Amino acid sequence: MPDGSDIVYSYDGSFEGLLCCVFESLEKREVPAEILLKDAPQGVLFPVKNIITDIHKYDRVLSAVTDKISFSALDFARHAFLTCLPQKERYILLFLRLGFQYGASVMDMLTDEVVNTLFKAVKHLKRESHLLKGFIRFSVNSNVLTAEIEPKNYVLPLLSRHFCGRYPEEHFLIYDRTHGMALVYRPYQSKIIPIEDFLLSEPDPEEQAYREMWQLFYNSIEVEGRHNPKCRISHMPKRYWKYMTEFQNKKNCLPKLCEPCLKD
């Protein structure tokens, strides 16, 4: 990653903020050396450039990205935003200064260290997306179906078409608690909202009954010769076990596995 200016940008934590960096750097003919949020701890030595988020300044570079690169260089910066990827602001922003030089060929030079950074970011992005459309569990709490997660990336908005179109006359809810954010469904309406905490209540008798039913659907159809907890981990990383209703039995489960499978 090429060394910035000896300036830090702060913004507001949207997409749309993030856009406005670029204006910055672009106008300026500026790199920050950093880009922070603007409630996150700032022990910097470099000064801080607090950029304000401003729809007309937005609007300029999306049109620009999407006329100057392409639209699936915008789609991508966009997926790169999600991603847990450390400095993930810097490097979007170096993208598209790349994009603004090369054009849509921006796309292809996966040698460049930041494209294929962010390139591997964007694949374990769409990598968790896709394993918890599979693993996600959901719970019946007052007639509404509810279920937890902790992704590393924030992959709530690349759930949300899957599980709406999955479950269009249901009200179910999503909670993301390493973002603090909840994906709310009711028939043909969805919202992604922050909530600071969630807590389900006990389920009740006919919802432990089900659950029992699932855990023991799981421990039965198993067959014994053919246990391979490696394999499995390979296919359901242990990450995913702590809200997954299957693994909530220790009882049943945890015994069938090996010492060190019990490890992180």
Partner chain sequence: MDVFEKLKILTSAAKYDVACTSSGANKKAVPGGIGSASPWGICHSFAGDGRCISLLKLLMTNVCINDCKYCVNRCSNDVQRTFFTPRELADLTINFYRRNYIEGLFLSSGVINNADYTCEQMIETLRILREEYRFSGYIHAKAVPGADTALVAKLGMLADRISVNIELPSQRSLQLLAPDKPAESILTPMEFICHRIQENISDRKTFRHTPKFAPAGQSTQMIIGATPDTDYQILRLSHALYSKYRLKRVFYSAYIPVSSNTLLPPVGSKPPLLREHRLYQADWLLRFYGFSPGELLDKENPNFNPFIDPKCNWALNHMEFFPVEVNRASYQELLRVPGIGVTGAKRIISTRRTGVLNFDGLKKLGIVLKRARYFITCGGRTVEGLKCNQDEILKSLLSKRALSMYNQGLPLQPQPEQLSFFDEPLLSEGDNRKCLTGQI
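Having seen the form predicted on its own, could you now give me the structure of the form predicted in complex with its partner chain?
For this one, just the chain is written down, with no partner chains and no other molecules.
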């Protein structure tokens, strides 16, 4: 392993920027001890090298990854970049370095610490995004659909295709409270933009009626003889309940969730 572990990189937080870190690392034959965001508070002991995002370097790394490793490795790295794994940047850099060494088979090296860690992180991301495809609840307000989520991973890019493909004629917005971003769509245009805050407006009578019908359906569909709260929680962890219509009344709310739900 090339030395240079007493160096820290900082970058602009973009995927392009990260690939420039990879470029630097390969060129200088060094592996940074950490990769930080440019304006993160820096209490580090090592000298910090600021990596400038250079689109030519990015392009070179990009085509090297697809040529020497594989398209699926690039896809994997892009996904890994959306995860909430601490130090994901360094893991991605190490992963790509391994890829340049072993080629396409790096994707099968699941027993390797780096590959394994990233693999799990990406799985977590994909699971969360899959669950949210089902758990997101829209409110209809003046014919605009709005929803709020609080995901651990940055899932909006993964949700975009699904919801744009599902509601091509609607106007909708999904607000990601964790990351302060929103997916906004109007017929046939979508973008992901930063948003400061977002407050769901009071439901109109029609919206309220559908919410209640859904709650009624939710409560009626359970077969009491089979009540199994453990199984429910394992499929639908409690942290998702907060924004789900079926839990926004007294009866279904867990004590912990009741307060914020009732205040709304």
